[in-house]
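Heads up, the chain below is alone and in the form predicted on its own; it's given as structure tokens.
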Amino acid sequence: MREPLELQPPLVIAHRGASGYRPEHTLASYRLAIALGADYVEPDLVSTRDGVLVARHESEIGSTTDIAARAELADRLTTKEVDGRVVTGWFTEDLTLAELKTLRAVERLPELRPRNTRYDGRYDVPTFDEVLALVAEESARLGRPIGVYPETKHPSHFAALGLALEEPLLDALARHGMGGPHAPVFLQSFEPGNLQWLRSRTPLPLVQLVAADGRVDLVTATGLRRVASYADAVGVAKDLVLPRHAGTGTIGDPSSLVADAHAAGLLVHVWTLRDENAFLPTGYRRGADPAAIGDSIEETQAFLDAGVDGLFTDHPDTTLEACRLHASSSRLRALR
């Protein structure tokens, strides 16, 4: 029987670096995160075609990188089908990592982050091993741990190439010292196979990620007890927490999902916190502007008012402010 995690909550999970102020996973993504105060940075990984791991948030880097533009990688433009959507693009599983370094990063959402493209190109595809030494240097200069919360991306798809995610994972952690069981790091999947593969082969916590159109039997309470036999947390979508109502688009009471989870002796980790009001509920929303900043701190203290366990967060600032504000007002209201 493990035991229960016992984590001073809430966690603030820097979602791809602070990728709302850099190009997302990339080292100044990550260094910025740390930087402005978060917990963890959260690395997803894919796989080279010699079997390097390195962060891209998918296999296909198309909208993320330069590579469309590079005339002498023309010819690994191609269609597959990943995860059962067929997608056309350029994959990390069709380079090298010597092709791959050679390529610079993009912002992946100019329309809503216009003020990020000044970054375009500055900054390379980074490795997971630079991430992890990044970590390393960054938690020794500033005297704090910084987490990490790696995702296997398409791990099935990776498998099924001859690239498995999951031993080069383990193995890069335990070089860099962090594949003990106190270490900082959270591993996380959409796929409870994988999840059940590393359980184990590791002591270190695992996250079962639920999209809200995914797996959603797997966040019912019966579901989450299931969930509890091989992980530790659940990662879920925002709107699993606090629904949006149908037409008017803004929230209403919270689901009994962090209840029930935590009787299942879960964590609860939520995704994805951003300033933009494309991004938020109606009642957050400050103008027409989808790229304008709505109220994302009354928005992060919902959901700390129901009671999750960490947010992932493009903005981490921002939360971590929700957070500050959150826990002064509630020491108010506990001295009254």
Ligand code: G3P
Second form
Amino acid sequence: MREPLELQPPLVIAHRGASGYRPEHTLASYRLAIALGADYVEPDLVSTRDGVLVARHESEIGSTTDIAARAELADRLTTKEVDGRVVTGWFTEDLTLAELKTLRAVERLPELRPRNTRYDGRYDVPTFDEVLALVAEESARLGRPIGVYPETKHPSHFAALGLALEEPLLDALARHGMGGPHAPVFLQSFEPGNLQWLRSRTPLPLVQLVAADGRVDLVTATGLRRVASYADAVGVAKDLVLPRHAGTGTIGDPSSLVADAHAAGLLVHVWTLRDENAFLPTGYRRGADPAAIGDSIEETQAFLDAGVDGLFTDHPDTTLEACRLHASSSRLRALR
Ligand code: G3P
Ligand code: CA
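Since the structure above is the form predicted on its own, I would like to see how the form predicted together with the ligand looks, so please show that one next.
The complete assembly is shown below, putting the previous chain first.
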């Protein structure tokens, strides 16, 4: 029998590392997230052709590495269907780890994050083992446990290629002493089948991801009770907790999702907080430049008021500061 997870102060989960400041899913991005105080770092995982787990948001790597400029790998450019979508590009499953390691990461959002492009070409694509080694090293150096929050990306796609992600994921965690029920680990996936399989193999907490345009049937009161039979938390797009008004783009009252999830015994983690106007609801933007920094502190506090248990963020320092401010104003209110 799994123990129910205890409610605790909101977790700050560094989404793809501190990806607001460094090219995503690089050791530099994870290292900075840890230095900024994040509780967990979030590697998305895909597989190489030789079955090694590496940190990338999707298996197509044209927009997050310099592969398009590599003549020696030009023959890997291809078009395929991934999770029902036709995608043209270069895919991790068509490269060996040795080939992938010759590539260098680049900023995914250069228009919104031009400062980060100075790091283009400086870092390689880390393996999951390298991420876990970094987390262990930094936990020991800083004297605080830093968690990992891996996501299996395209699990059915990789299983169909004979490159299933789940066994290597659990093996890697076990190798690094993070396979037990009290390890600071959450495993996340959009695919219920993937989580149900993991449930039968690991005591680690599992997180059902739900996108705003995805399996929203899973976040009805009934759906959440079903999710609670195999998962410990839901990781939901932020609009599912604080829906935006269709016309104005401002946020309105919270949905019943947090209350329903808590009633079902599930934690609620929301994604993704980002400082730039481009990602903020209308009321929190400052000026018209999509790349300018808006009032993400206010936005974060609205999610804390709504009762969420964890926050995925590209800017862990902003999110932590919002949490500190929220806690201190709650303490003041309690004294009155
Ligand atoms: O894993 C939570 C959130 O990261 C899901 O969205 O697309 O950024 O992996 P994505
Ligand atoms: Ca993710």
